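The chain below stands alone and is given in structure tokens; this is the form predicted on its own.
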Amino acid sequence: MSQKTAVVIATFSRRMRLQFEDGAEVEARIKGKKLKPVCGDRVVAVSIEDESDWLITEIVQRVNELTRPNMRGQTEVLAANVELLIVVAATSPQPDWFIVDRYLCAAESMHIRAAVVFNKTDVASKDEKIASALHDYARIGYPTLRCSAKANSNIDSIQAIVHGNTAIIVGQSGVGKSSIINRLLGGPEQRTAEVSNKTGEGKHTTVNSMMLTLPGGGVIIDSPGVRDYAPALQSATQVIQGFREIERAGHDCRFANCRHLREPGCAVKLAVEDGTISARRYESYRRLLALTERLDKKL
């Protein structure tokens, strides 16, 4: 029997698909039913005599958790271990900034970068609220980034930022996250033909989730699940936190646990007022607080 460390690259409920460090890919399954590996969570396996399966037996520590509420008020992980977050955003639906935010807010809370994308500049806009928001994220250090998945504008500028790392792509529905996707494969066929070549079984093969491969470099973590997800924030410190510009100028309040909305000498305050902290930035984040506590006191 053998025993190696490899990495989920796509997971089919119980069953898994492994990736080891050199490259070579195997089926798996899952020992007992506490272990739930996700995609991108490196695992021990070991080898089965007399099956081409593996069993997993244990999950590596890992670095980060991308997760979400699910209907029993749980706490669900989607994802682990990723490393940047692109949160694409387009005229059509009509851009959710608070949502926006809160994608912002989780990719603090598990210390990895993130990026905004806006998506469909093929049609045409200029409303005001819409580059006054963009600006927003930009002057805070997000990466902003216009393109058009649909006439192939600026893809270029999103694979810059995704090479040579682990990356998730998330937004509304109807933004244009898989057309993102499939632009970076190369095209939905080069979509297709991965999903098909990585399970072995064909393009009708049910996916839960999957590391999508991309030709210049860098993976995306794809899944219906993780696609159109509502973070869990689980605390007010979480969500602090999760808004890089009021942390940082909150460092000058008067209390060291203000929480920034009624408390006298609050930093965070006169820099809205002022216009240093964006005001709808702002709101977004009394909003989340305040969602947050509501969860909380129901847990």
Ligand SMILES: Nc1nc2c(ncn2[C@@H]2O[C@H](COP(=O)(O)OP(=O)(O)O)[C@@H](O)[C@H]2O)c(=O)[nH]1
Given for the second form:
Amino acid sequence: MSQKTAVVIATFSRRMRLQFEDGAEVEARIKGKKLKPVCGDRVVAVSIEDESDWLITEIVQRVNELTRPNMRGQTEVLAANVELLIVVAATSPQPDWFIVDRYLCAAESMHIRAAVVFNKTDVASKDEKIASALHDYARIGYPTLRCSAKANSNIDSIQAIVHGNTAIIVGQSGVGKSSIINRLLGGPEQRTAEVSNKTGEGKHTTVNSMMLTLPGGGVIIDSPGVRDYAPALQSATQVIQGFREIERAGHDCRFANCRHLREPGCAVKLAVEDGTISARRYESYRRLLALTERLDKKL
Ligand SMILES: Nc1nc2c(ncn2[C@@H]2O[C@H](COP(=O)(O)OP(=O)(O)O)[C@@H](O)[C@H]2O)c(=O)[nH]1
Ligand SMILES: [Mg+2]
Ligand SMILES: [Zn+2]
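Previous: the form predicted on its own; requested now: the form predicted in complex with the named molecule:
Below is the whole assembly, all chains and molecules, this chain first.
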């Protein structure tokens, strides 16, 4: 029996694909019901005599987790040890900027970098809100770019952002996440399909998520089996810290515990009124704060 550490690079419910430091890949199952490894986890695994499968016995302590509520309203971990969050929106499906804001909020509470990518620029759009939303993100310091996976345009800018990092790509389904990854992999369109066929062959066909190594440097996690969702936030404090421009402006509020709603001497409200803070972002903040506080009351 030998024991090694590895990274989880694909999950299919309770079965996993692992990659060792030397690049070799094996399949593994998990010891016990309590252990719940996810993509990006570093794990300890042991080989089993007369079996090709390895056994995951331990998860190395996570640096961070990206979580989401599942169908039963419980918190589920989507990926671990992520260094960069790439949020994708597109001309279609119609952008839901509240979802983008919630992802950015999650990135702030994970203390990781985030970028906003607007895909399908090959499709003409009359939506004036798009330019304004992208401008909102750019001016508060998120790298923001437009691209077209279809036309293979500006994909190199995404590669430059991912370079040397473990990134996860998120956003509404259909925005083109897998297509962007295809381009980053440098191959023809069917590249992602090949990968998911290879890892999903035989007895396990639903890939929850997978981590792909990019020829241009870095790795990226795709979650093809995950439906539309926005991350769960635990507390009002997390929401306030999740909107970096609101957090920053809040230092000048009269009250240290100002929630930037109706308090006198609120610097955030002033900044919204004079346009320094985007009214749309502020609305997202209020919506998310209300959602979280409803949750707080239930606890
Ligand atoms: N016009 C256009 N269509 C795209 C582009 N990128 C992806 N699509 C299409 O959008 C649909 C969803 O793409 P997919 O990559 O599966 O999205 P995902 O659900 O976010 O992974 C597919 O029909 C793609 O061909 C793009 O840049 N332009
Ligand atoms: Mg996909
Ligand atoms: Zn305030």
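Since we're looking at a predicted model, the values are computed, not measured. Definition used throughout: the rigid core is the maximal C-alpha set that superposes within 1.5 Å between two forms. Residue numbers count along the first chain shown, from 1.
Participant: After superposition on the rigid core, does the Cα atom of R286 shift by at least 2 Å between these two forms?
Facilitator: No, R286 moves less than 2 Å.
Participant: Is A249 among the residues whose Cα moves by 2 Å or more between these two forms after superposition of the rigid core?
Facilitator: No, its C-alpha moves less than 2 Å.
Participant: For T57, decide whether the Cα shift between these two forms is 2 Å or greater, given a superposition on the rigid core.
Facilitator: The answer is yes, as the C-alpha of T57 shifts between these two forms by 2 Å or more after core alignment.
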